[in-house]
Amino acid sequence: MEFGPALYHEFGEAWKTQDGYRLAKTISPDLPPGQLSSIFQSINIAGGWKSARDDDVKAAIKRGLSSSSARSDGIGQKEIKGWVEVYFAYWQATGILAEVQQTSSWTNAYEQWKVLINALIQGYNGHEFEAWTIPCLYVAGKHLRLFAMKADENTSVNDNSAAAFQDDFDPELQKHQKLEDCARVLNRVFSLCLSDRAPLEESRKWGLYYIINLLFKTYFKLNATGLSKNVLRILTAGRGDMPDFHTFPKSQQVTFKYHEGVLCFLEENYAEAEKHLTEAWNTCHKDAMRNKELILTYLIPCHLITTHTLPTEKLLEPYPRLQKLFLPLCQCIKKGELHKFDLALQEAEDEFVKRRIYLTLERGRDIALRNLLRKVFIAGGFEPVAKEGDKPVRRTRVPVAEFAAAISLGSEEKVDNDEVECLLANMIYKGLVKGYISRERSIVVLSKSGAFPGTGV
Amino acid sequence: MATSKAPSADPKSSSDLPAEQPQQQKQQTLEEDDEFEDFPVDDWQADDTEATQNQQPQHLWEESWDDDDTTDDFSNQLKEELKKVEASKNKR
């Protein structure tokens, strides 16, 4: 919005209704270049914007803000001073952003936007900014991260060739220079929200989850999951005097739960991961297909481990990518096709590793094996009924050789009995099979009351 | 995360494996499009949640084993294989 009566009117209106989102719109950089440049040129000072001195610009903004109706709605001199800094930084940013498509100077855009977010932080710390204005921090934080990524992208395109010849060049560090800097700034905003001791209804703590979600996205991109865990720890410690999680907007709840779930997942804490991801799934907007797909990418491996359940065709139907990713494996698990399972895992290894689900899915082999052994057990049929009217009992003494034949099926290699016994012992240890191995007679004696717990036989 | 650094005594040695290094890094970092997307709206009604869409969540997950289908190729192969084991045992 151009610097002029319209902007100052909007400022006053936002103030009157204490509408933080409305206020935040007045510092949005998400505008077409033409509009940005007309904002930059709209600053009303003698001699025009081209020869504008910083002090003159600030004085003009101050006049504007002071003339707005916010004055009668109780804005203080100190606050106005703080907002002058914010709008001044915004004005400078519009000048850079208006031309950034041509100049690609995303680093400049990032640095200038950092000035703006620092002005905001300063406003809360020293200029008595009120908590209802925190959506301004959202807009500032969100775009700081976007500009940081653009700047890093640009740096790596421009500098790679030259820098690669330097001896102490560390590509990882260089690649995310601005994004790492951005993480530090966002962390300050996090502290700013967390440390607010005002009563809850006028606390910056209402900004916590939005900022944490920005931090999560940033840390995930930096592969710094440890730092994300830190945020969770700090949050848990302060949970006592915070607004109830479910009173936050659902977009924030879902984004938070997704990241919390994935963090648990990466620590192999699948029960917790499933809990968080299920909540994210249930609360997610029904039309947010890509996000639902991402949630399922981790929820499906979770289910495999915690409840040994697989996604139905109905669940996967709207997600061709997930079908491609998981269906082959699921088919093999269901049928107990051990060798094919190994092949399917190998086939999509790169994709699984990239999504960090390989190791989890690999554990699905146990379930495939369980299902194969179970098939052998069922194929064994029933013991002859001793007395008429007795309930038929399945054959529970199964030669190891039968299991060996089943395990070797489909593969070129023959698996010897020792190895099969080892696999069986493992399955018994993991509670997937109930029974014992009689080595001298080379048979497996399975439990008469549920040889494969939880599967109906 | 381990970043391989060339030994300072011999700066040239880093150029020996230029093709390998970037590939390793590629595997460690997530794809661009892997990021959780911003929702177009901030909040929504319970009616618009996934949970309300699926009144029967039990239809989304199924047991991992398959009892109905014992006539597929693999099951038949397995039966053949088990018969062979049985036969060889009886011979002895």
The other form holds:
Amino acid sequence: MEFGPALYHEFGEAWKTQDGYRLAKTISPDLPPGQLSSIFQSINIAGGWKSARDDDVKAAIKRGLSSSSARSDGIGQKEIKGWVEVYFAYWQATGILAEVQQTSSWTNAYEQWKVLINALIQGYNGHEFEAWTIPCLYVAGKHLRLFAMKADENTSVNDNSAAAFQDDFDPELQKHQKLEDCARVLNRVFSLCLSDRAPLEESRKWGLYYIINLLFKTYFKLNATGLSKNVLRILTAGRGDMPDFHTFPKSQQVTFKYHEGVLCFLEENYAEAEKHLTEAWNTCHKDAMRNKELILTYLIPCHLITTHTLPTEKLLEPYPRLQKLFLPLCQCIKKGELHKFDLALQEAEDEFVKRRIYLTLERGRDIALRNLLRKVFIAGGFEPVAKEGDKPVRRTRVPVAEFAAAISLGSEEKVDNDEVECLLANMIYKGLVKGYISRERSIVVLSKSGAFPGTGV
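One more: the block was the form predicted together with its partner chain; return the form predicted on its own.
Coming up is the bare chain, nothing alongside it.
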């Protein structure tokens, strides 16, 4: 597409049908460098693009937009003026993006793209842009975030090479400078959508969840989950004037519920996290394997804490990475192998810490210990039957020494009886074992019904 009949035709047709997604494609940078360069060089003014002045370029764009939209009803000169600023910013961006492959000047690309999104914001605030055009905000916001990350990566490489000559250099200081700036711009877009007072059928609030999801991704990258919680609080306060959540596109619902679930997970509110992540899992498209893998990364630890259940091999089969992470732990938990559990946790520690699930999975050791204690209980057999025909009853008075021997074997280190009593007391307190400890007799008296809740024993 060039700055000529093709682009102006698309603008006019999108306006005629009020197709926001078609309109958004006219400002997309997802084009090969050669095509971006062609767009930049195709501006139709006397003397060509090399000698073009800003006013001449804007005048050419205005003529093209006005002529293409003449067939459409409802577009006024005020709106045309706003779109001229948007397409002028886009025209400048294509020139920078066409060269970025050679110069790696992503900072310039980011700054110019910010001019474009600011032009869009101004269009909604001052040039009466209509709500059906909000997919343009999607395209602009999505690429602003991508360009910000690339600019920061580029700056980081340059700063690291300069650091060798500066004793007081702080590499963390500007690590995410552009992404932080991007978050501020996206916050303006969020406020722009949230504050719209138009009737819901023609409200900018239909763009809220897309922008919120971009903010979540940005804040997560910045490790600023507190700011994500602020967004949730603002959203909760304004939900009375918003469209119903389930009327938004499913892709937006899944992304939002995933991030909401992870935020609850990080607060150790595992019941709420499980609820949101399960909703994201059930709504997710069956072929969106990457998204499903991300959801399972947090949903599996949630289930481990809330219901003490482990993922099956069948569930993990399509996800090799998750198999590598979770199956060794699951096998150790099932068998009650404490030492091997510690080794498996240590082996994948870097990935668990990166995903912020290490401390949660560490609690799985309690489940492994519970399973080990249950093995001792089952191995103890049944009490002698008083008379023939009576139903056998499992032995419920187990010497602490038997549990100590099992724990010493499972952890591969000698554990004395006092430490075992402490471990047993914690298990009883956490509800993983039902019973009490008789210190005088050095035995554990287990409940005759459900000594190990949820295990069927």
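Values in this document were obtained by computation on a predicted structure and should not be read as measured data. Numbering follows the first chain given and starts at 1. The term rigid core refers to the maximal set of C-alpha atoms that superpose within 1.5 Å between the two forms.
- For Pro399, the Cα coordinates differ by under 2 angstroms between the two forms after the core has been superposed.
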